[in-house]
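The form predicted on its own is given below as one chain in structure tokens.
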Amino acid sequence: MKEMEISFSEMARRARQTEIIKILARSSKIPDFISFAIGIPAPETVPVETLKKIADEILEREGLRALQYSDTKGNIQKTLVDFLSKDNIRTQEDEIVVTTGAIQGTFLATLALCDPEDIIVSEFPVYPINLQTFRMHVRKIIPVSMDEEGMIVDELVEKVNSLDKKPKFIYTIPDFQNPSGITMSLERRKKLVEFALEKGIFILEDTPYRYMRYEGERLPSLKELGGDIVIHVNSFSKTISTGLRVGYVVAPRELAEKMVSIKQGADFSTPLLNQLMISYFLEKGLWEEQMERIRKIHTSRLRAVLKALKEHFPEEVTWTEPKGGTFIWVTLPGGTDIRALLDKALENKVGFVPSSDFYLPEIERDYPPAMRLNFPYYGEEKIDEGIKRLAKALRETLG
């Protein structure tokens, strides 16, 4: 029988993997293999047993219930009102869209509001899974560098000025960034929220990391400073378990009523009984406990990750201090072959995430090589024993 061609969508033709997919596949091979990869909480912040009680409470209390469908909005809007509430956010239920994690979110946003003639402003480095969202849907990203206080703003207001036609929406990671760690300042957000209310643009928030401050004071959400101006994406992922993937979107009540039905034909509902698992979480009162517990335990490793940093890397190579998330940008000197320093850290059975996957492949030239470390996931001293293993890849790609 002749091999049938395929002929794929444009969509689908600008769709590329995540180097963190094709890490994890040739890392599942190595024995003793230290990952600052994947982009997760230390293990022993995930509240087994208590959510294991839950769920039998749940089952117990809802029964057939809770094992079938959803409504496709979500049921835990009310208690979803009530969390926010408590970080100076104001909505009402029928503005928040219960998701399957905050990468739906960001995409129901985005099939909801672009078309492929449109424009999407992002900040760089970004996020490769939102990234790939939006080469998707859209055929014009415009890049917006970071500095230490987040996204240039004044950069985004000039490139921003110089376009005939207004983006759809400006893309950020203000809280402890992924991939760099750093946290918008005060003053950029303000000035943001104020160049996008004086153009009408909507600025899509995306801050899984948010509620994982180890140290200073707490910044308002551009949520909070902006109101409807601001799409707000989040998720309980980091803070409570990855893999029950429930996050919320909190829009203006259009634009929720539209990714409930484009949802409906995504995945048609998240799960009833995750998002009843995160409901009785919060209203049982156990999220202080929660993010105390994440506090203390990746306070330590990155304080670990940090020292060790310092001790095995050469002087030329810089990172960035985060005051929480999960997230090291290590900024490596010019002409670093990055790829050539993945394929030796291989050898060297470690693993990070190279800065070309955070990048678009035409302005990736125009950014130092940098590599992302996730730091929680690890004790000490296997972190330390991992940062020399890293340090020994560097120093023969370097020669």
Given for the second form:
There are 2 protein chains.
Amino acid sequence: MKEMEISFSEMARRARQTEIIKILARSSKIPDFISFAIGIPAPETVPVETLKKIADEILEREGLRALQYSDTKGNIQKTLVDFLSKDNIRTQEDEIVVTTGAIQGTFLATLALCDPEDIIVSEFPVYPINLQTFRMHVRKIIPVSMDEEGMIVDELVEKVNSLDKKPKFIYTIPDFQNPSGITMSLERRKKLVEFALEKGIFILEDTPYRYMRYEGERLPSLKELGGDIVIHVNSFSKTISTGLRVGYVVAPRELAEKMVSIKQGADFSTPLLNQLMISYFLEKGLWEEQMERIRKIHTSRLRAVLKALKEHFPEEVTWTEPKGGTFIWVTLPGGTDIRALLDKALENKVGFVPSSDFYLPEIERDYPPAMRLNFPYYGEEKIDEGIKRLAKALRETLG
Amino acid sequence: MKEMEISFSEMARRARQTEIIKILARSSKIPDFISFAIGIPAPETVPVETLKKIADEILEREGLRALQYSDTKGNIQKTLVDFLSKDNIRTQEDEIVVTTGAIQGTFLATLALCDPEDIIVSEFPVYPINLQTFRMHVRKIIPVSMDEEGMIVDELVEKVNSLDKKPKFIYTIPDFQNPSGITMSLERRKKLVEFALEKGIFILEDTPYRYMRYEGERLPSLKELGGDIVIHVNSFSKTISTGLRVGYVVAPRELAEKMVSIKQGADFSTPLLNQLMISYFLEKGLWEEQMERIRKIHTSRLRAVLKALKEHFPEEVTWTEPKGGTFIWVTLPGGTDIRALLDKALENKVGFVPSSDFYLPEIERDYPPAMRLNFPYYGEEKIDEGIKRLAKALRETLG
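Can you switch from the form predicted on its own and show the form predicted in complex with a further copy of the same chain instead?
Below: every chain and molecule of the assembly, starting with the one above.
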């Protein structure tokens, strides 16, 4: 059938892989490579031993159940209602859908709400995997810039008011944003929710890093401030295990039900063993301790990266100083060829994700070139060595 | 936000849950209920102890890896290439996508290929979860009837030839079909593949029961006969564990790649721990033994159901006698009110899935009323009791 050309759907024709996967493929064969590319926590924070004991306990106590179908909506809602109440999110079991990672939460919400001619509003730079989901579902994405307080809500208001059609939702990661590391200020949160309520536009609040705060006080979630106008997506990927793929969405009941109908056909259910591993972990009261372990290890690595950047990078380069999460955003002098820099970096055995991956191609030039660095993966020495290599690649590129 | 009406996408508006979920919900509070409704194997065949040991071994040997991200395409392709070769399916690693159950395989293929104005051809009665996926993606589904040899290919040829547009694919479960239990004959398989190749139309071959044969010789898969014209979907749900949600698709490279791009946004990857549990199981050579265990238990339960049907059901009722899988299709006298029968059955503490769930609403009346019975779940005594209750409900309905 080599001669038969496959006729893909419009959605499939717009589906693209992120650069991250290509960078991983290009770098996987380079020995002694230091990667700041993939977004994962310090390996030391994954509670392997604890999860091993928990898996054992589940399979001993309720193995047959754990190895059979879950309800499509999930089976750990009770635990999640309690968990969310500690973050002042008052919800009910039928407003929660357990998903195969936070990524599936955004996917199901987008599929439930958006036809191709619909509009999505998103902060930029933006998490590339969800950007690809949005591009797959709609033809028009309205970009809103960010500053050190997060999404610039005045710009949002102006742009939305000038549209001749109401957008389906406004996408944001308010806490320790991927890729910028920026946290939306309280004032902006209030302003954003007020505008969304006034216009009747959903906010899709993506919060995978929310509980990974290393200093300061937690700010109220948009869900707490906005209630049913907010679709709240989260996962235990960054806080417990990326590989278990357990996340959840809190949404108005009618939307939650629709997402369950779609999920039935999408993967029927999130594996029950994986759901139970998370709920046992929470019910055993191991959460606080786990967040503390992450805070300790990530704080020292964050300091190490910031120190290394200051030592090795030229003065005209700037970067964010996040108070949580796993990302730093390094802004480069205007005109830096970010793709050439990536090539040089790979030659120097170091990796990052270039800003091009976080923008729509048509708006990339409106923003300064930058690098996303995932900081928690390596110990202090490797971090210093990696940043040195990056600085060398940058000098070689700038000439 | 109670006053805000949610504006769903066209796809979401067409998304519906199957009756199965509603039947489960209605019956879950009835004590001493006997359900032939949900499609699961005998609980005794789930290798709980073995999977417990395997999980333990994985988490001991490569726990950190197992709890971190998998590649989006999956990480057990090598094992699957070997596994498939034993069924005469010659394939390569980059033609395989590991999916979160077979359900996700069909979902990704449909999403990759179909716009709303496209056409899908399917045998009827058909597996309701995939029927809902098809309805969500396309406005036109062409039904093809089945007889004891499977999909009636002559009817298919006639219908496809009369269309003014080429369908995107032809959907079939050739082995021990859900819901009918029927297996497509070799002659039909050859005819179907020949037609698909001639027209350049994909066949989506869904094969979750393929290796659950209790008598006779395995027939060649459509994939073996048709190569790249066939998209081959399978899973280990029915054979090892429904809850682990590990399946796979074998597809032409270009389509496999597109499915990986979409899966990236849909759930990023199938949980690696779950994938490894399946691949360890296969690599330890436990497969044959597992199939033999299923064959033994299911055979005696199949006999028990057939015996009970003969003893308790009126003469005008007929049923299929499957040689594998988990379903029997019981055809009732024309005019039997299948929904009234379901109500009566629930009153009599017994459940089944009514034929209405396996047809499009607009074609339901063209087919005789029927029940799908999942036969392997209970031991012989309960089976007899359940069929007695069903017969009573039927007498009460027929009056």
